[in-house]
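Below, in structure tokens: the form predicted on its own, a single chain.
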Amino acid sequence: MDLTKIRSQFQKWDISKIEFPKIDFSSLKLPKAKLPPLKIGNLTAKIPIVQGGMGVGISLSGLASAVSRAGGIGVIAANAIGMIEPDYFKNGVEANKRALRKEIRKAKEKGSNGVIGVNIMVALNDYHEMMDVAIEEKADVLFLGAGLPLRGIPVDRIRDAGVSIVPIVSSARAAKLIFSYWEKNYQTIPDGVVVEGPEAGGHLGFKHEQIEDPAFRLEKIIPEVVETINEIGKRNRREIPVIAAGGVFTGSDIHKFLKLGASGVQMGTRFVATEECDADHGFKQNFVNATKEDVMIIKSPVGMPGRAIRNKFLSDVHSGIKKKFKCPWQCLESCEADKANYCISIALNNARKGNMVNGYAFAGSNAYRVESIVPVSELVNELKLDYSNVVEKSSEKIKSEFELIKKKLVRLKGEYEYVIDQALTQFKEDYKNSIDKKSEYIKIEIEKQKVKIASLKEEFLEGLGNLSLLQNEFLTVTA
């Protein structure tokens, strides 16, 4: 037996150099479940909630600033906003521009530096004028719906003003069309996209037969849009948020759509029944009093289906009773007020003022679930709590597995350190004391311990990998 060779091999294996994978066990914990922020362009809202723009005059500076203060994105609706001015029937365009300018300034002043957006309908005849005002006043975000924002967009002015652009669509096809057009003609793309499903309030971007069709549910549309937008985002090296809208009512709904790939949600109906909503108390109470049967689909004078709360006004026009009105101005080319027997802007403005006899309220499919009128801050806290509760329930199993693996890693660490610090040290002493008699036996035992150490290390690293997977799974659940 070549003892010199055995001694040399043993000395090369320096036990002191064997290191256990370093890990801070106190840092092995899951994050708290809370609503994530929403990033749009260079803006960041503290919570992923966009308050839907609601006209006529339902979401003005009062509601928008309150939502902004609560951490979401408050939105002023520009359509027929001039109706809050005394001269709207004399000069509708100028009244609209003046009112929008005032409301943006008031919202920014009261919004505590939160995010303020403006919703502008592409179908409006004064669409470009309203967009100019929003750009001049440096609204944080422009939400462009009721049409495709393609031609005539002052992109350079928008970018210079630091304004983000978010079109509102109802399909992946429409989103692709808009983004591809912008890529080709403006050499840039919008900063996000709102996807509005058939359960939204107001005018719907769907045919009547599609509204109840499962193939057009928001849960089906969102993943399709996310896939389309992610491809476009990669091509442009940008992350483009997709915002789910239409029928979003609870924190549980928010969680559902974030899991489907959306970055945020848009909510309108929930914010109507808030103290800060700019409509009359009677308008808000209409939501509290509504039953499920009261929420109905109507044919709007603008030629599209819409969702509203049933009342005598709608029953009258449906039965053919003509409501006397004088068209202020042709605010929409597609408007067929004469055929519909009423002016929609006047009707909605009457409702805003609490005159439900001569108007009606647009509302989402869940309007009947509204139980009371609350402050915006209380509503947002309710949504946060509901979201957290859903996440906690969804993550209980993950948290349990996580803790079991942590305990296993602690045990492995102890066993690993014992083998190195105790067993192998003893073998080394035995080797020194009786090398002539036991050298071959000790060499075999040392090799066994080396194999055991390698096995322990492999098991430990596998545990770390599983822990990392669970952390990622938890983050997906809490997204």
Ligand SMILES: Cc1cc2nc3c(=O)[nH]c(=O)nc-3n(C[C@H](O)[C@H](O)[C@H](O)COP(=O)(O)O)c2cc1C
Second form
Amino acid sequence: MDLTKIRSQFQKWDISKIEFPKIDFSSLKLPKAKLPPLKIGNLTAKIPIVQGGMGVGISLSGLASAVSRAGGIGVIAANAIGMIEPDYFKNGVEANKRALRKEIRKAKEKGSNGVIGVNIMVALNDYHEMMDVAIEEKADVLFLGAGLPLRGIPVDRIRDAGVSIVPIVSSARAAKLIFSYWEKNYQTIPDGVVVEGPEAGGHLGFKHEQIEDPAFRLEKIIPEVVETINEIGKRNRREIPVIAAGGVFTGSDIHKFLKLGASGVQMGTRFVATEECDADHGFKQNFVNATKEDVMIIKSPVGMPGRAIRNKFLSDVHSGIKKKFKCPWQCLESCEADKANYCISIALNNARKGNMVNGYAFAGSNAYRVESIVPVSELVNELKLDYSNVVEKSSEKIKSEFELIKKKLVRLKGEYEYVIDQALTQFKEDYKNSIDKKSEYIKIEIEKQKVKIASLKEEFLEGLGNLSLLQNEFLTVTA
Ligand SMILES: Cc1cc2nc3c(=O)[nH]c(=O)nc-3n(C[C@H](O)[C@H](O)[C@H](O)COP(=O)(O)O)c2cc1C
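Same protein, different form: I have the form predicted on its own, so give me the form predicted together with this ligand.
Entire complex below, previous chain first.
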């Protein structure tokens, strides 16, 4: 047996040449981590926050312009917006069109060139008329929810007007259906997608039993939609932002969803409790006063579940008491006014005006966490600060993990060298002693040591890989 051969078997891998990835933490000045911008089509919002459209009349030009001034996307809700006009009950569609036009103009005037969107429910009977007004007024972006925006989309006019289109969905399946339909029928795709999970306020795109089911949590749905949309985006050479909605309450929540692949978030509940929100103070105060038990799931007269704040009006209608109303016009396609206990548009409009006796407030699952009514700028600053604190904390965590792995690698390096040394000394002895016996034993031992060394090498390389991953993660987090 040739000893030099054995030595060469052990020393094939020169550990001394391995370099650890290096981050000199002491010289790295961590910049205050800032919320990244949100790009939708040709638009860029300074911060990745969309204020969710909230009807009836909860998000009009007041709230939308304040959010856009703060760097986010302010959104006017189009459904039954004509209720702020005097003639809605005589002339629903015309009042809606007029009110939407006025509100878009006002929001743009007050929005200091920020981004203004319009939320239009596909289930509205005047959905196309509302879309036409928003296109004519060149709203920056249309959010199309409560139904699938498939047929009859005036894509050419939308593109000519430079308006971006973002459907609102509750599953990767719905996102795929819409985007594939658009690809096939319009030879283009929407510019982004909002994914609204089961914690949201208002009507929910889930069956009753899915709302509490962990399989339908937003944290689960977002990565699925991101994967689906990235694939479609790649095919169309476009980057399509996914926006997470429902239950986003803090900067830490924003950080969580951005980490899961979303490019932004949509928030409703938090923006209700702002000074600029267009609802009456009584409506906002309802959020401040709500307890966890007050936030409940209702069955809306339009046949979908919704989330709202419990009150006597809701208890009445749920126990079968009919609230008298005269349907102004069939505003929602699926509404069976003759069978309904109340008119949802009238009830929501009453609530908007602070009349909580004849109406109720839609609200997200976190509504009970709202403590006070603050200016939009203060809320946005709080979210920014919380976000940067979380990023800082997570970079601290990465730093200490990095140092820990480095220490482990130094230990492994020592162990590796020691094992080779030991093996060689031992075999030299054994070889001398058994030179004539051609000992099988030595061969077996050599194999054993080789396995041990290989596994040490594997462990070392894995550690090295982790170190590189941490280095990348750290650099992304602090970028
Ligand atoms: C009072 C209220 C009214 C809402 N109205 C609408 C609406 O008219 N159209 C819509 O697409 N979403 C509506 N939503 C949903 C929001 O746009 C948003 O996606 C949702 O509230 C996000 O969840 P969060 O409240 O937990 O932040 C409403 C939500 C609330 C709280």
